[in-house]
Amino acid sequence: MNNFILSNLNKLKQISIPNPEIDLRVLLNYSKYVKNEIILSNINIEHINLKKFNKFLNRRLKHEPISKIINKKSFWKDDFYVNRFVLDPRPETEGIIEESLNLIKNKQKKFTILDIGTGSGAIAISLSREFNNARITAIDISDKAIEVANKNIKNKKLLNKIVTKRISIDKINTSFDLIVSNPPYLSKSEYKDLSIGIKNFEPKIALNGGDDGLNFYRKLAQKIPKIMNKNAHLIIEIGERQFNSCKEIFKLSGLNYIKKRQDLQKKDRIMLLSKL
């Protein structure tokens, strides 16, 4: 390697970067005068906009993540335009997909989706390319969180399928069949004991669930069994240690618990439950 790859490696490796080649290669790559993809090993620094590179090496090394300087984060089979107005979707969140589809065997079911907190819109767009015929309210109480879903939205051509409010639970006077939601769920001391790269560039509305983690769950529960149509099913993600919480909290909403699901890490994540 040359004495450029090396020596921004070196900045990288510094502040204990976990991948450091990884994001200096995909910094190289959207720096790049050249349409042919960028290689450490073989790299000719002409094809590379050095003011551009230098720019997003400097706002890495302040520890903000790659997709928020690149604006992109995949997600489900997309790709998704992210800012730090919103949180990165997470693969443990495509769970939330995973077990729409194993609830509806029918792709081309006509029903209602609620996703609520959508954020950069990513469940609601991955929900609608699964399900031509659903009909999607992705809502959120951040202005900024709800231009980025509309700009994935528009970006994917499904402006006629998703309809987008600013908007919170509360204010909901319409039932559906599915609810979703991955919602802020960290309690205070874990948020406190969270990266510099998560705290300082995703939003903390997004990630603060109060004291205990619980607090979205409890405003939930109160309101839940008022949208939720007959036989409709609730579809949330958790906090790896809230599953007995949760539990007791959507039973005081007269819910019936159907299952959870783990991610890859065995720690609870995803639970399913219905009206009963």
Given for the second form:
Amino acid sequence: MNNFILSNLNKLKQISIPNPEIDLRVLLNYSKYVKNEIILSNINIEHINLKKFNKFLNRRLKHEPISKIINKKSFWKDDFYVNRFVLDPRPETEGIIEESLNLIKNKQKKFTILDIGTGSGAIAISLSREFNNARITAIDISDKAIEVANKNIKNKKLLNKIVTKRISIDKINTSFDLIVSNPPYLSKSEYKDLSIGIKNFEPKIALNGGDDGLNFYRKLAQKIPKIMNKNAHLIIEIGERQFNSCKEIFKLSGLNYIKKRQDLQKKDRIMLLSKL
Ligand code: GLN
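What does the same protein look like in the form predicted together with glutamine (GLN), given that the last one was the form predicted alone?
What follows is the entire complex, opening with the chain shown before.
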């Protein structure tokens, strides 16, 4: 391998970036002048826009996630535009899509969905891909997040299927058949212990659930039963140690617990509930 590659790999290794070869390859491919894919062993330095590459590399050396540098993250069946104003969609959140598919067997069904705290729009867009006739409302209190969601919805040509609103859940006064959400749920101490990559480059507003991480569930539990149609369901992401508390919080507000789902690390991650 040539010196250019070795020295840049070393820079990444020195600060313990987990997969330096993969990251270097991605950054090179996002800084190249040529069309064909660059692999580390065949690099021709003349094919690289060095100014661009160095900018990207320096960002990575400050622990900025690759997704934020290249403005792209994959989720379910799509790639999404992401930036520092939205949480990167995470694989465990795909459980919300899978549970929706388990719940609603008829993919042509006409029904309404509300996505609370949509961020990049990844959940709303993925549900729209699966349920062609669903009418989806995606809300977020962050202006900048709504801009990102709109950009993704426009890119996927789903403007006629998904309506976005910069609005808090308090202001919703229509009812839905399915409500989904990945709310902020980290406790104060979990937030404090996050890696620099997440803490410095992902929005705190999308992660911070207050002292015990449960603030949002308490708030949602008050409101959600009032905006559910008859036979409506709630599919919600939870923190790995929050199952018992969340079950209790939603029970007190009159929702019926149906099931939970674990993520690939066998941690409680998704809950399915219905209106009693
Ligand atoms: N799973 C996320 C994390 O640990 C937290 C997501 C959230 O708060 N909704 O980074």
